[in-house]
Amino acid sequence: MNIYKTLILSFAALGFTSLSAQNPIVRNQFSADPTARVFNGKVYVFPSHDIPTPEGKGLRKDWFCMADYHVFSSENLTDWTDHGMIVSQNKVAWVDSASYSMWAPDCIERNGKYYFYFPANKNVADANGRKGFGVGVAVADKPEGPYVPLSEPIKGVNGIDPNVFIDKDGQAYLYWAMGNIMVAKLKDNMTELASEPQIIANLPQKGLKEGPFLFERKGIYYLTIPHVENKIERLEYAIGDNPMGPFKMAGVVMDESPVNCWTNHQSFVEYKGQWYLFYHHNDYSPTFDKNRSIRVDSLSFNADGTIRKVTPTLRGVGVSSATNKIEIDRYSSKSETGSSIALLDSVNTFNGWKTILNDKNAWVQYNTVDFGKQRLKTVQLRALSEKGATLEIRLDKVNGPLVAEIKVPKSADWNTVEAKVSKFQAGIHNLIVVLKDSPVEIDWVQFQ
């Protein structure tokens, strides 16, 4: 795990970072528990920041470990900017800086101020003799910060995973988890409770539930939670006609991870007329599910307001430019046989993945690529083939228009090869790469 620490520290030192991504959307560090918000015409994502546990630190060995928070933004859900660290456990007076427990956060705007809510272990006991988790607030004039943390956590709140909702009448509500899901009204200053905390009733009693996120659509209030129905978390939701309930359990938003990532954590946002689900998975850490990465997929509703279950994708959302490097391992679909995905480097996982085509006519498809209006003349591809290989680049479907044929030389090393685009087509298309002969590994495709 030391290589992860080196990568994370070196990336963090860079400050502002531009990321071009599919799923996961943050590709230079571990991230989890994403809260997505629309501010000033952009989507901002406030996740927690997983790191490998330093020796002798954290709540326990080989457990969730977070020391700070970053914020990310995008106007197209494809190109993301890392605005750097906004809050650190070492800069908050009431936080136990040895606990590394800065778990799932939230952020909301009110009257031109941005209020960032975060949980962490307290360094002293409160008036009732309780230490444990508190929820703090940091305030900024811009969504990307700088944020100034308040010197004390919110009184009366002991728990994790804060979520804030402001109703149409202007009343703000704070939700959090600690065994049960709790709710209380907030004062207009957004830093104090305006009512006694109460337990939200009618939620599952069996199994862990945490991570509340509430949103409203067409008069329906949706309370969403990760819940362990069996052995690991799945995303579930309840509906009601009041932010404080009562709620009625209504269904599952996302099933349990097929590779047993124990946690999930969600937020929902509407942007430019489309709803999206933000969540996390252990993409860059397949053998240790406490180091996670955030994702996004499209979300839709049935006519009666119920949520259609979301199937996780690698492709994610957004439009990819043909002139950028397209990592086809984040595929939309692929042939049932003869195609697979693997890490480029099982140690340096942030190097990403590769597509492996082993059989003749095996293929991989990557949807929604913008070829623009100006003619693109060449296509480059980074590939490796020990016997040499021929690849066809097609559009829209496996037997669709052929735009290029690429010869990959016989080599045990990676090579960047180039071919002429024989038939340019403007606009947005699906991109398909088809193998015509010997096995090949592909890193990326790019048009020029």
Given for the second form:
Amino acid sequence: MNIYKTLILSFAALGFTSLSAQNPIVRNQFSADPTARVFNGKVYVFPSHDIPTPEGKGLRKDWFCMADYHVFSSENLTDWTDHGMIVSQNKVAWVDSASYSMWAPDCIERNGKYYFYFPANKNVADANGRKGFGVGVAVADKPEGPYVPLSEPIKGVNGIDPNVFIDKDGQAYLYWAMGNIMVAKLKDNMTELASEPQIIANLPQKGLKEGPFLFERKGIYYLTIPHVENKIERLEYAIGDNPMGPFKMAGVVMDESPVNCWTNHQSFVEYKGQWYLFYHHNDYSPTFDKNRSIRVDSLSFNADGTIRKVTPTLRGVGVSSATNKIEIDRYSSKSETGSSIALLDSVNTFNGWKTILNDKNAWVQYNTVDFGKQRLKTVQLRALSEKGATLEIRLDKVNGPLVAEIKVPKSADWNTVEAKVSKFQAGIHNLIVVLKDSPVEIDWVQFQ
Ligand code: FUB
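Switch from the form predicted on its own, shown above, to the form predicted together with beta-L-arabinofuranose and output its structure.
Now the full complex is given, and it begins with the chain already shown.
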């Protein structure tokens, strides 16, 4: 057994799994509504966990179906660890365990305790006869848990998509969605409201609004929301100088999904001096947009504090090691013609994608690969070519230094082929694969 497999097995025995990923960043299950937080020098992501609706279960057919939550962490934003399930609908006293309605969560640290906020359908009506969505809290001593859910949801909160912000003066605020975007102060215990809920004014009146996420940067408070301006959600933001507003709409952070994924859901985090936007898309479920996958891309601001619109990428963020399998279908750029990507298996989509190069000189580029310092001697590539193909591997740009030429044998099956690295270059480079003759499909590239 190789060392990689041994590590995976021992992680699994401990209840967590190691994932190595670009976009989407979680590759062993569906995930949505990511809230990213920096705790103890690492990024932790608390997403929802979409599942295909089990026969006869859930709120309704062809709808969101979510029974529990996992938490993921990473130090380099490339290798993610799944710490396993932290809260389940079956283990929370007030949750209707037949509702599969554990929607967008949040988590925040206060005085060494981690407070995980989650919406779900209540199993009993409240004093006002209301069932519907409540917001619960589960508390842990470590970000990865174990979390202990409180036996009651937060009093006075009916709605979804909780988000918590703690201001510089220590005051905590809870935001949530209920048609409008709501806000209330939280008591120091983080589990009770300290003020009456109020509607945040000046947000768009037409079109669904949900998923509030508030953050502060250089004295500006950014209230971000998914909003349906047209037919599906896009990420928008408003700015103000107080966590409770008033806010003024300031622009769009991310446009609507090009393939009509109906929802999006955002969080913003600064990590090691760089800002990131976490969001979701239906990468592993192209025909059903309620089974989503979380992604991350870099984010930047203009000098006046406004947010530069983010174009979603497949490459995502982080540095990939040349000695890992590099999924070049998560490309940074590609030739305008003769190059495309497709799922390897349209039934088991978690098998990922392949790059298809059809025309002579078609190419695909994957940025920010670390070749290290030690000379790498060979390169392997998993590929399929019915006529046989020749590929060039170049660095930095399409006509950059040639590091290897690889012959893919004529075959109807996938083959792992190997070639010598003729010119090793240490350090971080962009990787380019160029087709020199007949069509080829490529799964991954790896250097040794
Ligand atoms: O994931 C279920 C719901 O879809 C979330 O609560 C909303 O924000 C939207 O993403």
